[in-house]
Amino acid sequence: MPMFIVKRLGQMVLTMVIASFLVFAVMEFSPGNVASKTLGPYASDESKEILFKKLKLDDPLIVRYGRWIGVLFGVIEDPLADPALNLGFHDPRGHHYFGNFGYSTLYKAPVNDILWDRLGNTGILAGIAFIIIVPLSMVFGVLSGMREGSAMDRGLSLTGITLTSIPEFASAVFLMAVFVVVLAWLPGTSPLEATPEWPLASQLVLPVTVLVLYDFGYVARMVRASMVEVMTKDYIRTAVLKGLPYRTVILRHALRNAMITPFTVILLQINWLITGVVVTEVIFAYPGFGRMLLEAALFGDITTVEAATLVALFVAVITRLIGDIGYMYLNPRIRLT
């Protein structure tokens, strides 16, 4: 087990290095050089030329990537912090520390001040949605899979397919029309700023509902499909023929094996809930991670885009590691070296 984790950690580091280099390369070769995008379209050519030389943008790509990693790990100082450039970049933590993502030209603040705050907001939204989606999907998926072809099974399949096929923006608009416009029970936006009329809890209801409706059907159908397959296995028939109570057969024999495949699917929802809920955050004006990434990309704030992409990659590889470890515990027959 320890060797397996060490091996997976090594693969995770290698994945992060390769992916970060690709992200850096894409950002570097996007239209316009870094100096132009940092100073904005209205900067003089002279200012752009000075910054171009300061950043040494004529160096090979691999050298520039090395400097970027050096700034990120606090090995070298961020060149944009040079007072001679008069860019007004100021970081209260200094310009020489581990985890220095640089300065955001969109938000006019250090990326760390924006990134972690937005990620925390999305974490709240994702956490609430996740703790609703998982138990709900497991309960309905298991009950449906136990009775394949029953009215409950057909109803769940129809409901799941219908909900999953409805885009987030469509369900969001429908819910807003009902609960905001017609009934006036809930706010139409979620800025996470409490007011006497709309407390924070009420602002989270609609975004969470949209995410749950969209994701519940998919996860429940995955659990249901796995449960149906397990219920046809010989060891389930043997347990039933031995006279074991049906409840014991389900809880001790069927459920654990049925969760092997859905376990990976459930963990993948973490990635989606953190980095893939851009539509929901934009519609409800929610100050989250996905909305920040979209705004930074549209503005051309490459520093923020690079930082957000690295965080998204880290979340992806961590959930993969957790998934591999959990997969081993659920299925002891698997031997990974």
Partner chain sequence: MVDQATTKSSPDAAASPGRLGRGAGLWRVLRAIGLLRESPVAIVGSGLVLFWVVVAILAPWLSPYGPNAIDFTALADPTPSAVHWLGTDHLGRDMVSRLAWGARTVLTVAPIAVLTAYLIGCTMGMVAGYLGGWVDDLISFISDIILSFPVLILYIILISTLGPSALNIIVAVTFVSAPGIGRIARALVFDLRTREYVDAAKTRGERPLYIMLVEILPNARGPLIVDACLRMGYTTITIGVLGFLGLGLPPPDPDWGGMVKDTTAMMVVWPHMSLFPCIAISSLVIGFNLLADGLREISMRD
Contents of the next structure:
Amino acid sequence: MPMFIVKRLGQMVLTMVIASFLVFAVMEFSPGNVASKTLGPYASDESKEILFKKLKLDDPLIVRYGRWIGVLFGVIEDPLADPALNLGFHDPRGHHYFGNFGYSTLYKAPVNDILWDRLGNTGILAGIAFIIIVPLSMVFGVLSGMREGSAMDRGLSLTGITLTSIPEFASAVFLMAVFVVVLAWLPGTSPLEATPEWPLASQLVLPVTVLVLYDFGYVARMVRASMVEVMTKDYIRTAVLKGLPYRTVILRHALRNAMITPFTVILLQINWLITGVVVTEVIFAYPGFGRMLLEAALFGDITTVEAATLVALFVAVITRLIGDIGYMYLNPRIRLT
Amino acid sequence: MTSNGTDYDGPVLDCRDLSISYFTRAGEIPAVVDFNLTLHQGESVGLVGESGCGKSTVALGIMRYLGGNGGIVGGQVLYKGRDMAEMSKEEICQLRGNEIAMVYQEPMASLNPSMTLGKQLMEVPLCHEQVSKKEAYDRAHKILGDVKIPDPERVMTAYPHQVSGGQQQRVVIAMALLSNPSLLLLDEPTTALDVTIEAGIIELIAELSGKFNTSMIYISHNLGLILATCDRVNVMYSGVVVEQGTVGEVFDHMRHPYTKGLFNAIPLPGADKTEHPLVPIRGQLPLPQERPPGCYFGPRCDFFQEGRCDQTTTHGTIEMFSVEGEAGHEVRCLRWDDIDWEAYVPEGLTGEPLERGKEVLAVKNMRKHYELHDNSIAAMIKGKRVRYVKANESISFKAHECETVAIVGESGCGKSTFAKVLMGLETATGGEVIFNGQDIANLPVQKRSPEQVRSMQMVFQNPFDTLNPSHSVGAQLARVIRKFGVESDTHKVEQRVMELLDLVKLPRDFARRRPRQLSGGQKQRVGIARAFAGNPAMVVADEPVSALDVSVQAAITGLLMDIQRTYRTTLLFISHDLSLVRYLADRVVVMYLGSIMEQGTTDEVFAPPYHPYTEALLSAVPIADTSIEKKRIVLKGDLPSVMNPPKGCPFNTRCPRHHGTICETERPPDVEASPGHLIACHIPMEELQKMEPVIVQVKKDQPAAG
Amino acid sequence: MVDQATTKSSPDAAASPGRLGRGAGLWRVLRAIGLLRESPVAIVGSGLVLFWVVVAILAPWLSPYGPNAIDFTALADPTPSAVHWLGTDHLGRDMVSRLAWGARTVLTVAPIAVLTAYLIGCTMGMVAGYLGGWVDDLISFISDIILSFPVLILYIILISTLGPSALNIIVAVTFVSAPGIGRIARALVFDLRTREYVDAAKTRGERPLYIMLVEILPNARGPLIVDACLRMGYTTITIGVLGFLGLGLPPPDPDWGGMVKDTTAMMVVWPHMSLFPCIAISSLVIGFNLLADGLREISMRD
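Write the structure block of the form predicted in complex with the partner chain for the protein whose form predicted alone appears above.
Okay, now the whole complex, with that chain kicking things off.
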């Protein structure tokens, strides 16, 4: 077991290195682009020239990537912090520290100042959504998968398909039309600043609902498919013909086996919720991680995009690792061979 | 115990005109019609028939577990005199697993993979008798001892995948016996197991039913197993019982032409491919919705009388007639009394014995070791990613033109690996395989010349897998003809396809059909046609009939031998079925865990001196002949894993004639019992020569096969 | 001996005489369409998809105005009227026309994107699954890396760097979905390559390419078609989302996601401007997903 975790950790690091290099390569492929994006559209050629030299942008990509990693690990100082560049960047944490993501040109501040707050906000949104999605989809999935082809199964399946088919922005528009425009029960934006009219909790209702609606049908269908398959297995027949009551058959024999396959899918939702909430955040003006990433990407804030992607990748590989370990725990065939 | 203790002394189970149907989109499909069975305490009844005859449905119907689309449409099932239809859901639940228990075909599939075996066992007393956990544990532990599991503690905490197939089935049987049921339903309980493991399970079942005085219904397609386990037998065909009676009556004086047909189709020791060939039953089992009027067996029956056997009665089909003088022997045949069985000599495919020709194949010291790269998570945990599997170890034998050489052995013996090396799907690790004078041991199929490829072809095992479902039969045959360069002109190719279909006795319009429109036997015929497309010198047949029903088996083996006779082909017949091998092979090679244990002519191998493994195998094979008496040798333990074979003689861990420590340290040499008859054993030849035959014909009756 | 097993013809052959004979190819296509009848879900799904396909094809004739033509008179009251059945957007452009032309965009881009993704993904998956060994390891490793990215982030990075255009959307969709398709194809090939008919092909000396294309691919088509249908729906959502995030087609050309993005600010006053494109995209995706579900159900029955 420890051997396995060590190996998976190694794989994780390798994946992150290669993936972040790919992002770095895409973002910083043309050095001229980097200089002009960092300085903004109104910078003079002269200052671009200075920055170009300072950042040694004519070095090969892999060398520049190495420098970026160096800054991140606190080995090298971020060249952008040089006062000679006159960018006015200052990081109270100092110049050499582990986890130095550099400076955001969009927010004119160290990325660390922005990133974690935004991630926290998204965490709240995603956490609430996850807590609702998982039990809801499990109950629906198990109920419809228990008796394949029953009226309930068909109804739930159809609902699931329909809900997953509606893009988040569309369901947001539909919900806003009803609850904001017609009924005026809820606020149309969620800036996470309490107003006398709309307390914080009310601002979370619509974004969470949109996330739940879009995702729960998908997870429920996974659980259903797995449940349907398990119910056709011979060991379910064995359990029934042992004389166990139907409830016991479902709870003790079907459920655990039916959870093995969807378990990974459920965990992947954490990953999706942290990063896939861009649309919801944009439509409700929610100050989250996804919206930050989009704004940075549209603005050309390379540093922030790279930092955000690295964090997102980290969340992704970690959930995968947890997924693998959990899968092993659930499935004795893999755990004990 | 529970309610078992009441002083009811009538039949345990009474099925009266039980009819079961499935309801599909195509309408109602009657699976079982008018099934009658009275079962007394301690009695065991066999249900025998080919696939699709409804025998498993009967068991599930008694259990009242027919899924969402099945239901009992007529008749009654009385359990200890009470109509089960009138019982509440709770009462049925109380009956299941407590009074009526069931053992299933696939032990691995019928156990919950994510629950320990102990918990699954303990559930039964916990659910039915509300005992304490402690007592449930003790009872489960004790019953594991009763089913002769050597280490109950380990098995109690093990998950199903951690014990062998034979042990899994013992656990399932233990689970069924835990609450001391009055009725035990066994649905093909040994079909998924190897024959030596099967012998152990059969012995166990026979012993336990005596000990617990349980009534049994034993469902099987294998007449030999029914003989070994049952007092009475019901022969089923197309949803109805066609004949019932005591095992002696039905096996020795069968009255129904279908029963007779079954016995004529199975290779009994009296059968011989040249003098007493097997006789297949012609035609096919009708679909339930397309059963003929009158006698369901009519269209396939040699005694069919128009205007009599095809008349519909008020019952739908023919009724049962009692055989005079034999109480309880009933038969569903209008002509049961006027068929003269003495004069009945069914047409078999006889022929002259074949003279073997020149040497075609010589295998010398062939070895095949696999290096297994295990990339599973489990292997990563243990850090053990490369393992060696010795699939074949020093294989040597020869095959001649026009000869049938059988390689026989249980699962994991390496017979299929050997076929792969021959075909060039794998290459040998060492040794030589001389085919037509050229060494092909290290020649993968891509590097073989078209001539070499063409002259060695294969017939595969699984009829549902052997043809590509996406292409028509004709297209698949045509591809082979072109590929082998037999013909290239479109018209001539088509002509040749027709000839091949004629060769395997399929109608020519089958060329345009897709595989799913063909029955299993028909697909296997196409597979044979494909192998013979390039007129090969040698055909490797890997279990070509093991997935088919006995009556079809006879037809396919007959066809193979017929073609062999025409083309003087060498046939390498790979099989686990000793009866079949005895029937059709000229030479036999017995393999165990990758090594050859014994080889010689069929007569030599099937008579003393035996290798101890051959002796045990012969004893394990169930034979459906009441006049045969067998020496009983039940091997202890399980087949060792190929991954981790025993040192020395591979058979030493289970050998009943263990000869001392030499067996555990040294590989036995091949000792010649007579020229060409080789036995790999440490036991001195003089001692082996003293062995007695395993199979003895005790009473001289007319041979069971016609 | 008489022909034993075949004196009686196979029972199901009698039930389907139409399967025999020449022109079987055309017949099979018709039969496949006919099969849809068996699933009400598939009928509704294909109906929705078909509706938008017709609209997209007939866009130039269906739309009363040009997609970018501005009707200044409508600016005062852009709500639905006799002149503009579904009203106009905030710039006075006719909604019916923009929706019809938007259908054209999405139904051109999505199929091309899915098709290219399939060509690349299937090739990757089949090669990996059939050859195994280091080829498989390499392809799987590359796929794993792409798959470890959160999808939307990958889209945002790719499109914001490449620039928003139909071609770049196709490139991005291919890049992002090919590994997933490859995984499915690999799993299918892994299963199918152990079939005996594949062994039979090998033992008669067929080359790997032939085996992959003729022996394996046709038998993998069922699950692949269902997946392709699901992916069409998913890609439609992706195109909508990219449009909504400002990474879709450059303005002023109509695309449904972009139409929503431009008008959500006016939700409170003129909800119709956002609602209609949302209904359009949802109905198309529901169509694809229902069709996929129906197809899956039908293929399982066989």
